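Presented as C-alpha cells, the chain that follows is alone, the form predicted on its own.
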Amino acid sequence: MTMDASEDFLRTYHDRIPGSMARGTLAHPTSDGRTSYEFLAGHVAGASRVLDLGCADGTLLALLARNGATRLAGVDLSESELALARERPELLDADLRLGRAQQLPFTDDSFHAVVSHMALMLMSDVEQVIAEAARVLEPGGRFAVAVGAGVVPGGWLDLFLSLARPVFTALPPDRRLPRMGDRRARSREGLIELLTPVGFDTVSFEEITLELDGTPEQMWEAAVPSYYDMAMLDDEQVTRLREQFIAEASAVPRIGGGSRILVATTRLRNPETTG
C-alpha cells in the first residue's frame, strides 16, 4: 500500500492513539443529544449493505449494525484502529480492510450506501475517492459524508485557534503538518463540484454544531485531540500554549461554543431512470 506524506502521518497518528477521535465525538453531542455519528447514520437508514470510508475504530459501523444494516464493510489506513473495530461484537462479520479509499477492494455495485465521517476532507486525490465510491455503489445508492465546517465564532475553540495558529505557522518546514486533503471537500460548492461529474444527483446539506462547555481545563482537553497540528509541537510548546489558553479563557465568562460539521447526502443517479 503506497501512501503519501499525509497518509503516512495519519496512519502513524492513529496507530499510536486509536479510538481518540471517536471518543471526542461521542463526548460532544449536539444540542439535542445526538452525536454526529447518529446524524450521519440517519441519512442512510434502511440501507442493508454499507461501506465506511475511513472507518477508524468502527464506531459508526457498529451504530449502523444496531440500526439494522446486515452487510458492513470498512477501510482504514490504521491497523490499530481496525483492531479495535474487529473487537466489537456488532462487527464480527464485517469486512474490515487495511487500505486506501482511492483503491477500494470491492466489486462494482456492491453497496446500498457509502458513508464517511470526518475523513473525506483529509483524503488525498479526493476525486479518485469519490469515483471509487460511485463505482462500488449500486444505481440509486446513497452517499453520505460528514466533514469539518470550522468552529463557532467567539467560542472556546475559536480562542484556542487564535492562539495556536501562530505557533503552528512558526514551525520549521520539516516539523509542519503535511498538507491534508482537498479544500473542496469542506464546502457546499466544492462538494457539488466533486460529486456531480461522476454521476451523483442533487446534493443536500445540513450543518450541525457539536456543543462544548466546561472549565478552561476541560475545554483544553476537548480541543487538543481535534487538531493533528498539536502532534507536531514539542512538550515545551504544548505546555506554553496550554498555559496561555487557560489564562485567557479564565479571564472571560463561560463562552461555550464548539465545532461545526457539514453533512452532505446524495444518490448515485440510475441511468435507467434518467433521460
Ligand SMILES: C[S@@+](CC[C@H](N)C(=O)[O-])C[C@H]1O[C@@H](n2cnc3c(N)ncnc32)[C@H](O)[C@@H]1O
The other form holds:
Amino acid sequence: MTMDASEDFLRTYHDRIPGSMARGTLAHPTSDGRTSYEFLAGHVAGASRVLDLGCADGTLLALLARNGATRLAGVDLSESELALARERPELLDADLRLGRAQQLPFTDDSFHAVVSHMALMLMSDVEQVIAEAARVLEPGGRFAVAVGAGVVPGGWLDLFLSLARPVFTALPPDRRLPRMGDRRARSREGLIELLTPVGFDTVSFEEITLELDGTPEQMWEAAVPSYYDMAMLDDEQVTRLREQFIAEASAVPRIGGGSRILVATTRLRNPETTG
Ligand SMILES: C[S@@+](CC[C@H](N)C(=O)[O-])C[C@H]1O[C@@H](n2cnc3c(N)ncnc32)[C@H](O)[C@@H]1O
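Coords for the form predicted together with the ligand, given the form predicted on its own:
Then the entire complex follows, led off by the chain already shown.
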C-alpha cells in the first residue's frame, strides 16, 4: 500500500493508540443525548449492506449491526484499529480491510450505503475517495458522512486552540503535522462541489455539536490531547501548554462549547428513475 506523508502519520498514530478517537467521541454526546455515531447511523437506517470509510475500531459498524445491517464492511489505514474492530462480537462476519479509501477493494454497486465518521476531511485526493464511494454504491444508494467543522466560538476548545496554534506553527518544518485532507470536505459548499459531479443528488446538511463541559482539568484530559498536532510536541511543550490552558481556563467561568460536526447526506442518482 503506497501512502503519502499524511496517511503515514495517521497509520502510525492510530497504530500506537487505537480506539482513542472513538473513546473521546463517545464521551461527548450531542445536546439531544445521542452520540454523533447514533446521529449518523440514523441516516442510513434500513440499509443492510453498508461500508464505513476510515472505520477505525468499528464503533460505527457495530452500532449499524445492532440496528439491523447484515453485511458490513470497513476500510482503514491502521491494522491496530482493525484488530479492535475484529474483536467486536457484532463484527465477526464483517469484511474489514486494511487499505486506502482511494482504492476500495470492493466490486461496483455492492453497497446500499457508504458512511464515514470524522475521517473524510482527513483524506488526501478526496475526489478519488468520492469517486470510489460512487462506484461501489448501487444506484440510489445512500452516502452519509460526518466531518469536523471547527469549534464553538468562545468555548473550551476555542480557548485551547488560541493557546496551542502559535505553538504548533512555531515548530520547525520537520516536526510539523503533515498537511492533511482537503478543506472542501469540511464545508457545505465544498462537499456539494465534490459530490455533485460524480452523480450524487442534492446534498442535505445538519450541524451538531459534541458538547464539552467540566473543569479545566477534565476538559484537557477529555478533548485536548485528541488533536493530532499534540503528537508533534515534546513533553516539555505539552506540560507548558497544559499549565497555560488550566490557568487561563480557571480564570473564566465554565464556558462549555465543544466541537462542531457537519453531517452531509445524499443519494447516488439512479439513471433509471431520473432519466
Ligand atoms: C479521526 S479517526 C475516526 C475513526 C472512526 N471513523 C471514528 O469516528 O471513530 C480517522 C480514521 O480514518 C482513517 N483514515 C484516514 N485516511 C484514510 C484513508 N485514506 N483510507 C482509509 N482510512 C483512512 C484513519 O486511519 C483513522 O482510523
